[in-house]
Each structure stands twice: as structure tokens, then as C-alpha cells.
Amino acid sequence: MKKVVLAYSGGLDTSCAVRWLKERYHCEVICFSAFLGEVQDKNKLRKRALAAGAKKVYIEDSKPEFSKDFILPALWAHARYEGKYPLATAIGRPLIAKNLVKIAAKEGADSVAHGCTGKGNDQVRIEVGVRTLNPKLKIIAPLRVWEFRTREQEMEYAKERNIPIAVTKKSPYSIDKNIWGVSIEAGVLEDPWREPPQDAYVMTRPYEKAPGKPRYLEIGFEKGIPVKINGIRKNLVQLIESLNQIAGTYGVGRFDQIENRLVGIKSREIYEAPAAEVLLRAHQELEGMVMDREFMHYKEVLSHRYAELIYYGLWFSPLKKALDAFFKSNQHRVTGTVRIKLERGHATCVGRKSPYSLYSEKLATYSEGDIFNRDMAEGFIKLWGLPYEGMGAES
């Protein structure tokens, strides 16, 4: 081993990992870093990388090739595990190994290497994504394998290396954050019974401090695109972040969840994703409207096996490449706008229009100026329970 690209987040373990893989492989490490929410200090995450022994550091605002690449596909599968979280750090992973393998490409690396722990499913993403792009490489999880058990002997080595790590008070949660959303997990999360305190939460209020009166948002489409807020137009990322910040005053976007972990395992995790639940649940509505009804309900299936698949870290894969497809064909329809009402723990939609709506209030109407035939009616149950005639009949 030569060179190795390792995915470089600044904290203590990714820290170490630069000075430990020098001292077990004799190598080149590369650090990489992508912001997918808010940016750091590029500066000192630079200093930082540098000092614990990176021959090279790439630091790059990933968040609106996040946006356009990995979010959006997802908001067009409405995609949620288990019909719950919106995949936010499981979106995230795809990207990293991505990068990781593009750069090894340009730097004639041979390695890549990752943060992760031995029990999580962000390990398989990123080692899946990229080997599925470069089986060629070798990947090496630090973490799996070192000789470090505790918090304490990384810290301990760290000071003995003069690798500069800010040693704070240790939040007892762990904490994944991008724009779609946050995962939070450990400390007293861990009993299933217990209410998650409001210390865990990072970007939603407390629905009890949440505003009492409730507000109202609308969001524009284009060609599936969410394009506006209240008709101010906005770039995806912005448009995101924006939606955190209102729906999160909220308390919109809280779940608490007992997941079935890719590795065997369940697990309890709290998620917060305002702008994902509102975005995922406009979307829907607008595609409901415009949409007919069999690819409505097969398009419900599909979901499902695409959250599945995105969770199991299966991003570049034949199956989700062609779900991509499906999901995006009929995108074109899918303009309007959506009307949100904001209120504490909630984001309902109270109406939408578009351009391409299927709906009829003609038809629908019970009131004067319905056009519906009603004669149609007794024709078309007969024929439509007609293989069933009899079959019911005890015999």
C-alpha cells in the first residue's frame, strides 16, 4: 500500500486514523471532507488534518451535488425505511464513496479509508458503493481493527502525536447531521421505553414551545423540482435549508423509530427531518393529483424496495438505476403548487393545484353542475364482479 484517500470528518477518530494508518502502512494518506449541511472551518479542518500527518486535504461544499444527485431522486421515490425515516445519513453515504473513489482515481491512490464502527450500516454503504465503482481498490475500516477500545487510549494517543484535537465535553448521543436530516442514537435512547429528552434534538423545537399559531406555506413545483416558497424562488439547497428552519420552529419532522438494522441488529434512533417531511409529503400530494391511480398504488411498492435498497447501501446498483427511471418518467407532470399548514408537530396539506391535475370537480361534485352518468353505474359493477358470481356460495 502507497497512497490511501481517507474520509476525513475532523474529530478524534478520523484524526487518529490519518497518524495511524502512516504508522501501520508506511503510506501517503489523503484526507477528503464533505460538507453536506452546514460548513465547517475549512481552515482549521485543514490545519487539523495536516498536523495529525495528511500529505493532502480536499475539503469541498458537497451540498448542492447532494442535492441534485442523491436528495432529489429520493423525494421523487418517496422514499422512507420502514415507512419512517427519510434516509438522510443513509443518502449521504453514496456520495462519500463516490468521492472517495474519484479522487483515489486522480491521486493513483490504491486505499481507501472510512470512520465507521464494526456495528453500524454505514460501514456497508460506503464499502459496498465502492467497491460496486472500483473493486480494485483496498478498503480499510481503522476502527474495526486497531488496537484503541475506549475514547480515552485515541485521546491519549492523540496528545502523545501532537495531533491538535478540541477535547470537549462528549455529548452522550451520537449525532449525524446533513441537510435532509439528523440521526441520533446512544445514551438513553438505548431503553425503547423511555421518551427522548429534548437534549437530543438538534434542529426541531419542542412542540409545547412551538408557535401557537399555525402558518401556512406554499410550495412550488416544477417538473417535479420543489422551485418556490410562498413564490420566492430559491435553488434546492437553499430551499431545503429554509424549510429546516421554519418547519423545525415547528417541531415538524420528529420520529422516534425501532429499526431493523442491515447488520441483524434493531436498534432505537430519533431522526429530525423538517424539510424532508414537508417536501416529501407535498410531493406526494401534488403527484397524487396529477398521476392515475395504478401508478399511484404500484408506484407504493416500488418505494418500499428503493428505501430498502438505499438503506442497504445498494445506491449504484442495477435495481435502484432502474427504479431512478421509473420514478423520474413521469416527473414532467408533476408541476404546481402545494399548500402546507404548519402547526406544532404537523405539516398537513390543505390544497393544490397544477396545471396537469386529473381531478374533476365535475365529476366528483354532489352538487349542482355534476355531469357524472350514473347510469354507467350498474353496468360497470356487473361486469366488474363478474368472475366473482357464485364463488362465495357454500356448496
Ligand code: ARG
Contents of the next structure:
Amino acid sequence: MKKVVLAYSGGLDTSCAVRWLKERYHCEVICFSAFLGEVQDKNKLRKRALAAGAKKVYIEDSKPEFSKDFILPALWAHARYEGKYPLATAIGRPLIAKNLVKIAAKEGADSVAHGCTGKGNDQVRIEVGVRTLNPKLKIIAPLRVWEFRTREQEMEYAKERNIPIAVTKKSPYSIDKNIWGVSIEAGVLEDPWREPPQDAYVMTRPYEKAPGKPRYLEIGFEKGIPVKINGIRKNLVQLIESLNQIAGTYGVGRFDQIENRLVGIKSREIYEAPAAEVLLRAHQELEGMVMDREFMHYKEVLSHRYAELIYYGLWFSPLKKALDAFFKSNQHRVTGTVRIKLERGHATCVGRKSPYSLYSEKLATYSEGDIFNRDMAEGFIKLWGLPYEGMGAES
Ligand code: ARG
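Let me have the form predicted in complex with arginine next, following on from the form predicted on its own.
What follows is the entire complex, opening with the chain shown before.
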């Protein structure tokens, strides 16, 4: 091993990993950091990586790439794992894998490394992602192999070697945050019976502290892409960030979930995804207005499968790619506006309109002006039920 590209967050684990990789493999370490949520001070981060022993540091504001190439496909697919979690963490990992591979090629590196633990899904997502894109790269997961068993041991190692570590107070939780949502686990959350304490939440206000007055938002979509809030045009990153802020104030998008991890464990995690919750709902509602029944029902099945693939780390797989083509195929019709009402903890759709609407008031109405031909219903019902006549009497 000569040169390794490390996915570097600036925290204790990856700071120790820089030095540990150098000492253990006598290799050059190149650090890569991607901002998918909060933008950190680039200079500070670079300095910290260099002081830990990095030869070179890449720092990328990846939010535009993240929103366009990762969030949008997940939104179009209506992707949620096990019915709730909108997969914020899971869609961030393939972005990291892709960039590790790209930088490795540019730098002529033979290996990549990451700071994921050995119990979670994220190690799978990064490693399978990297191997799908470039099977020649060697992958090292320092946290799975190194000698440190506790945080204190890592701190000691860092101190001995003058590795600067951020002096932020260690949260009692493990948190992964980006603009599509935040995942929070560990600490008292490991007791599945215990209600998550308020201090565990980082993006949303408690329902009780949400404004008493509801607020309406009009989300404008063009070809499946959310482009406006209340008539004001925004790019995707701005739009998501402002929805996180607004809907977060209303306590929208909180989930408390026991989930089935890929590595076999059941885990309890809480999620906050205010913008994702609003946009998934709005997109789904609009699509419901412009698409036919068969498409919609079949999409539900595929959506479920898609979420599994994403969760399982198969972002770059052929099936995922094919499903993306399916979900993209009708987005040209998903143009229009959805009215969302925010109330304590809820985002409800209360109105929708589209130039591609398939809804016909004249057909639907129970009042004056009805054009639906009831006479045809009788024949239709007879033929529809024909294959089943008598079948229920058998047993
Ligand atoms: N369980 C989620 C997933 O597998 C999130 C994992 C990371 N969570 C965290 N708190 N660091 O996608």
C-alpha cells in the first residue's frame, strides 16, 4: 500500500485514523471531506487534517451534487426504509464512495479508507460502493481493525502524537446529519421503551413548542423538481434548507424507529427529516393527480424495493439504475403546485393543481353537471365479476 484516500470528517476517529494509517502501512494519506449539511470552516478542517499527518486534503461543498444526484432520485422514488426513515444517511454514503474512487484515480492511490464502525450499515455502503466502481482499490476500515477499544484510548493516542482534536463536548448520541435529515442513535436511545429525551433532537422543535397557528406552504414543482416555495424560486439546496427550517419549527418529520439493519441487528434510531417529509408528501400528492392507477400502484412496489437497495448499499447496482429510469420516466408530468398545511408535528396536503391533472370534477361530482354514465357501470360490473362467479362457495 502506497497511497490511501481517507474519508475524513475531522472528528476523533478519523483524525486518529490519519496517523494510524501512516504508522501501520507507511503510506501517504490523502484526506477527503464532503459537506452534505452544515458547512464547516474549511481552513480549520484542512489544518487539522494536515496536523494529523495528511499529505493533501480535498474539501468539497457537495450539497449541489448531493441534492441533484442523490436526493432527487430518492425523492422521485418516494424512498423510505421500512415505511418511515427517508434514508438521509444511506444516500450520503454512495456520494462519499464515488468521490473516494474519483480522487484515488486522480492521485494514483491504491487504497481508500473510512471511519465507519464495524456494526453498522455505512461500512457496507461505502465498501460495496467503492468495489462496484473500482474493484482494484484496497479498502481499509481502521475502526474494525485497530487496537483502540474506547474513546479514551483514542484520546490518549492523539495526545501522545499531538494530533489536534476538536474540543467540542462529546454528544451522548451518535449523530449523522445532512440536508435530507439527521440520524441519531446510541446512549439512552438504546432502550426502546424509553421516550427519546428532547435534547436528542437537533433539527425540529418539540410539537408542544411549535407555533399554535398553522402555516400554509405552496410547493411548486417543475418536471418533478421542487423549484418554488410560495412563488419564490429557489435552487434545490436552498429550497431544502429553508423547508428544514420552516417545517422543523413545526416539529414535522420526526420518526422513532426500530429498524432491521443489514448486518442482522435490530436497532433503535430516531430520525428528523422536516424537508424530506414535506417534499415526499408533496411530490406523492402531485404525482397522484397526474398519473394513472396502474402506474401508481406498480410504483409503490418498486419504491419499496428501491428503498431496500439504497439501504443495503447497492446504489451503483444495475437494478437501482433501472429503477431510476422507471421513476424518471413520468417526471415530465409532475409539474404543478401542492398546498401543504403545517401544524404541530404534521404536514398535510390540503390542495394540489397541475396542468397535467387527470382529475375531472365533471366525472367525480355528486352534484349538478355530472357527466359520468351510470348505465355503463352495470355492464362493467358484470364483466369484472365474471371470472369469480360461484368461486367463493367452494369451501
Ligand atoms: N440507521 C441509519 C442507516 O443505516 C443511520 C446510520 C448512522 N446513524 C448514526 N447515528 N450515525 O442508514
